[in-house]
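Below sits a lone chain in structure tokens, taken as the form predicted alone.
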Amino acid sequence: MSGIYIHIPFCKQACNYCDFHFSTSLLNKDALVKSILTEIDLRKNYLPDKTIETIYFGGGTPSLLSEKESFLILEKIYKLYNVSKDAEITFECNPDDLLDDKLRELKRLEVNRLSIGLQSFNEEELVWMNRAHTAKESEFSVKRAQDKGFENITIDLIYGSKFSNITNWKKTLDKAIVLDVKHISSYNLTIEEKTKLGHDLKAKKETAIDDEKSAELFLEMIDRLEKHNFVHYEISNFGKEGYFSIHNSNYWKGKHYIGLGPSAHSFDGMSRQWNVSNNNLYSKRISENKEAYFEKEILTEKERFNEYILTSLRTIWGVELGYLKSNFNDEFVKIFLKQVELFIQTKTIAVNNQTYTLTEKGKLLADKIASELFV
């Protein structure tokens, strides 16, 4: 089972602490989107006799697309790849795009997981965030969504800025719980060098983020949500029995997947490529059927052993020996049990049956100790 992922990189502004590849101006649309579809008759045979599990519209801001630029993406995708016929096909919707119109666009598009960027239910966040939408919109875009029979609906949390404080970090919490929204992905924020908060820092128009108070966040968000049947199955995401992200997941667990549109990531097991970060380069190479729109790695064995110690050490999953023992050389194995005798005396990693997952208290220190375990 395989993912395809179409980025779509256009916004109606710029929120203030995003580093992805994105454009404001809308002009070039039409023109982007054709490329894509260029790029989906190229990309035909990058994972041959794998169907296709999961489709993610991400972004950017997906829900810019015209109904027909949508249709237009999926009816190729599903000319030229063998797609499930239960298909997880996820969009990645503001606020307020989320609109009756645009709802029924998308279930005649047969999305059946709307992923909804609210951020914060908190006003005054939101303008300094400068997203284009409002708090009542955050929540009646979930609400108007369940009514037209979305429901599986995941929606973005941001904590860890100056606004958040653990009274009104409760209370974000809480109204995500009434919305009864199946999946909540949520990410401490971190100011990035190019963006504007990134530069108000720099000129000391900001602060850093506290990391105690972010910790506390953190706990604070574990404790609530698994006491209202969330699972806490990555350490930014938790979902109800059944609403995982299936296409997430995939990314976590190691398989392949095709990514289109510029600026857009690739892997198929040995080797990871990716789509250049520029608009109107991407078009123009696309034209052109140059391969110089993307540039590729062969992945070393070392290296594919620290993305599966990375990314599987941060999920319920966690690291299996018996994978370890399978697919790299003892001399690796051997590395990785003796670094991972440290954690568990620490208690900030738990083994059970041959699986190694964080504990709570490792959940705080994952990078670094996924960093400790790499050879």
Ligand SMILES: C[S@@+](CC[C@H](N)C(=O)[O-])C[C@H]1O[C@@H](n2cnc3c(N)ncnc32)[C@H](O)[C@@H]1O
Second form
Amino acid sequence: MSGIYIHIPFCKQACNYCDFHFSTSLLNKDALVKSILTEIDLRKNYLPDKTIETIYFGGGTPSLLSEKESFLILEKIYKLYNVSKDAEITFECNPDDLLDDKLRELKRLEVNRLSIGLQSFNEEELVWMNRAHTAKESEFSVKRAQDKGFENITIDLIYGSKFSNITNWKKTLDKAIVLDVKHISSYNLTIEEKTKLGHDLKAKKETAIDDEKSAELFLEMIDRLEKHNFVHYEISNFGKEGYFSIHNSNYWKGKHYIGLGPSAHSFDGMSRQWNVSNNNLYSKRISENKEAYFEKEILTEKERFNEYILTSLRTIWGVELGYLKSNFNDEFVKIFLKQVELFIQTKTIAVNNQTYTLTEKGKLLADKIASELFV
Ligand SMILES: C[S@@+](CC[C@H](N)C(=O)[O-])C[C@H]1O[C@@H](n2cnc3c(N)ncnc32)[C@H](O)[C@@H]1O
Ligand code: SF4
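Alongside the form predicted alone that was just displayed, please also present the structure of the form predicted together with this ligand.
The complete assembly is shown below, putting the previous chain first.
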């Protein structure tokens, strides 16, 4: 059970908060797709004997690809990798791209899961974010996709900007519920240093909201979405039964994946590698095949242990004692059992059937608790 991630590093315009890797110049899109096709070839033995269960087009903005470009990428993957018949094929789309023709194209490509970046339903906030769409366009894009037969739809939301208050957050969540999407990824706004928002914050032209207010929004989201049958299966992710993201769940469960395209990460169980985050360098190095287009790090047992704690603690599946015992040395397991006691006493972690999960109180402190459980 493995996945393939393809990073499409292009966007129409830069959102003010985003520090993912992308370029707003589409001039080299052709060349970059050719390089990705070459990388598909170069990487075909990265995960030998593994069935590919998920393919995920992420970005950047994959919905900027032409049908031919997406087709060529998928065709080559199907030709060179063992892709399971019922693989989950996700395509990240920006609402402004999801017109009828694009949706028909995605159907022809047999994409079976759409991830639509709505971010907010507040027009003023969307302008502040520098998004390329309005709230109405977002709503229509979801409805159009549903009308065209896409059932497995997830939306992205961001909360915790200066526009967030409990009243409009409730309205946003209700809108998402009424849209009848099957999955919601909802992220607390992070103000990244190298973004416009980061610069404005430094120049004191912007303010960040405090943790207490973010916590209130987070708890409201859990309450409201759970009442509408969404399962809070990962700190930032909610899905109806049967609609959890298989691709992302596999990341959190420590399964293996190949990342293609500039800035994409790969993991084979023992090592992690990441491609250069520069479109021209990536293409140049791929075509010349002289210099590595990626950096690689072999993970120590300690690093693997800490990563498992960090990712699994954020999920509904939690930290399994059996997994720890069969994958790590006795000393690490002993340290874990000793350190976790404090969190059980403070009711931030619950233990059931030798599985440790965060309580609601614990979810507010997820990263802090994980770091204190590190060896
Ligand atoms: C990198 S984007 C790619 C998807 C697509 N381009 C879009 O904008 O919808 C993936 C998601 O990350 C989230 N994101 C990006 N930067 C963020 C930030 N600084 N804080 C919180 N969420 C962020 C947004 O919700 C976004 O939809
Ligand atoms: S949030 Fe999405 S559309 Fe906006 S800059 Fe980042 S990747 Fe591009």
